[in-house]
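As structure tokens, one chain now follows by itself in the form predicted alone.
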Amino acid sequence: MENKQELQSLLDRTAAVCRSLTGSGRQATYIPELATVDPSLFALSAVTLDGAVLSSGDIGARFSMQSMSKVMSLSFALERLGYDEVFSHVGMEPCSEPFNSIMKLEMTSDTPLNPFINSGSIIMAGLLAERLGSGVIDEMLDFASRMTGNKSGLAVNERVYRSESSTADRNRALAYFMHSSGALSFEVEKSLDLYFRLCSIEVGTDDLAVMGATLANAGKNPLTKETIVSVDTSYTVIGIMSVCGLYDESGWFAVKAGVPAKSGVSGGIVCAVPGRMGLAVFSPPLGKGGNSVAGVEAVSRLSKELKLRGI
């Protein structure tokens, strides 16, 4: 059992330092919409298996989920269409290239390594857009709320889904491509489509705790005691969270932090700790990788001070 007291001065005192980190990095500025965050944004939150809430910094903030969602669309999917469907789509390998990366899939013509790069995040969508039809996205949002204990609902920032699409060459490119070669037997831009709606849910990082404590307690939302997904689901987000969570950087942050963890280029980070927790953050300016500089520092200190890592 966590002590609430000494948590809660803990992310104090962390906001505290990694609020300095906001002015390093760069935000990402080819999704316009995200360039008109203020950079000097911090939040953090915790959220325990008892199901306390707390949190430190710019608890107000909201910030669209971008890749963050795909730990909520993978849930989604094995819970609605089974590991095996899944698993016959996208793999489960780390990749060593960037996210939005169309080189693996030119060089092998193969199904993308995992579901969290944006080219297994596309045919998952385009997979649940054929399967469930035209009231997906109402059926996944109904989803993310219950997952992260919304009583208001969670939904689509307009704004941030059309200034996505709008700009959206490179995951374009990359979905014509695997149409191209078969690895995307789906409607190509029903797929994008649901893609970029998922990644424009807006949400704050006590949303995304809860999310990440809803996994570590074996698919049980801490705060409204509902099973969410099942265990061997929750298990497998976890792993595919721990060796793909962070794109290209995922085995660095591994050492670093040593947490499961998913970030999106809107500059969040959600964690879920078996047994123990569920953290996000949110701080928009990203390193080269594309995660926020300061949420991998905030998210590192956490780790050690409240001896996260598994070993």
Given for the second form:
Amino acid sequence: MENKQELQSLLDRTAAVCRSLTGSGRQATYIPELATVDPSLFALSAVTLDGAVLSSGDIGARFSMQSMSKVMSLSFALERLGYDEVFSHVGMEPCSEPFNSIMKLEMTSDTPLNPFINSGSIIMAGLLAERLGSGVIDEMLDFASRMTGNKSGLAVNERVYRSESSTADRNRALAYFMHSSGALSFEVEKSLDLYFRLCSIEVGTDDLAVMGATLANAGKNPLTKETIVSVDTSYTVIGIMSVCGLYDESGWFAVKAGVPAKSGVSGGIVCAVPGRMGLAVFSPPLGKGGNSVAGVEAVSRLSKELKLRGI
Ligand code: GLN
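Mind pulling up the form predicted together with glutamine (GLN) next to the form predicted alone we just looked at?
Everything in the complex follows now, all chains and molecules, and the chain you saw is the first one.
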């Protein structure tokens, strides 16, 4: 088990160094509400498998999950609908195009490459909305709260949701294109609405690090000791995080940091290191691939110092 004092001091040192990188990169503005976030915020959390939560930096910072919600949605879908049904709608291969690219879909007219790009996640949302009906968002918020161990209960940030939903030309284009090709066989606007709500769930790095630790702990939340997902589901999700977690920078990140992770355009990265810990970092400015510049650096440094590399 990890030495907590050493881990805390490593987080503090990493936060101090990486905070200086918040001037590099640019925060996302295509969702107007994301442009209002203070770009200098930096927070880092680690959760060990014996249930210690350690954080550093702006630990009170709250932000939307964005694409990190795709980890939770996939976990939920696998538990509720099963592996075969989920992977009859999406693949599990990395994507060499940006997360919102329409090109691959048009070239192959096939199912989305994986559930962590927008097209794949919109299909997951449509599938869940159709199977579970109007209560789906409450069920998923409850699942997300249990997976993150958040006692007050996670909720959708309505401002982010409205901002995202009213400026979503690109995601609408993806969804309607998939509907025309038959890849998305569910009601388009319902699929999108659930997708936007899931992206807008508000969290802190402590919540995300517990989510990562739950997967790293073979599906059992190390804080509450509740089994959230099966061992098989945790391995499936971690496998996809390993190869598809940072969009078209997943290969580069695997070489640089070597840990299963998932990023979001709010500037967060959540990591699940099997048998060791969950990690999460938040810093809004993004590099050209849409990943947090300071966040990638922080995870890489922690991976090296703690010898987490395992991909
Ligand atoms: N809500 C964002 C979008 O659909 C999520 C993308 C991301 O985090 N990469 O564009």
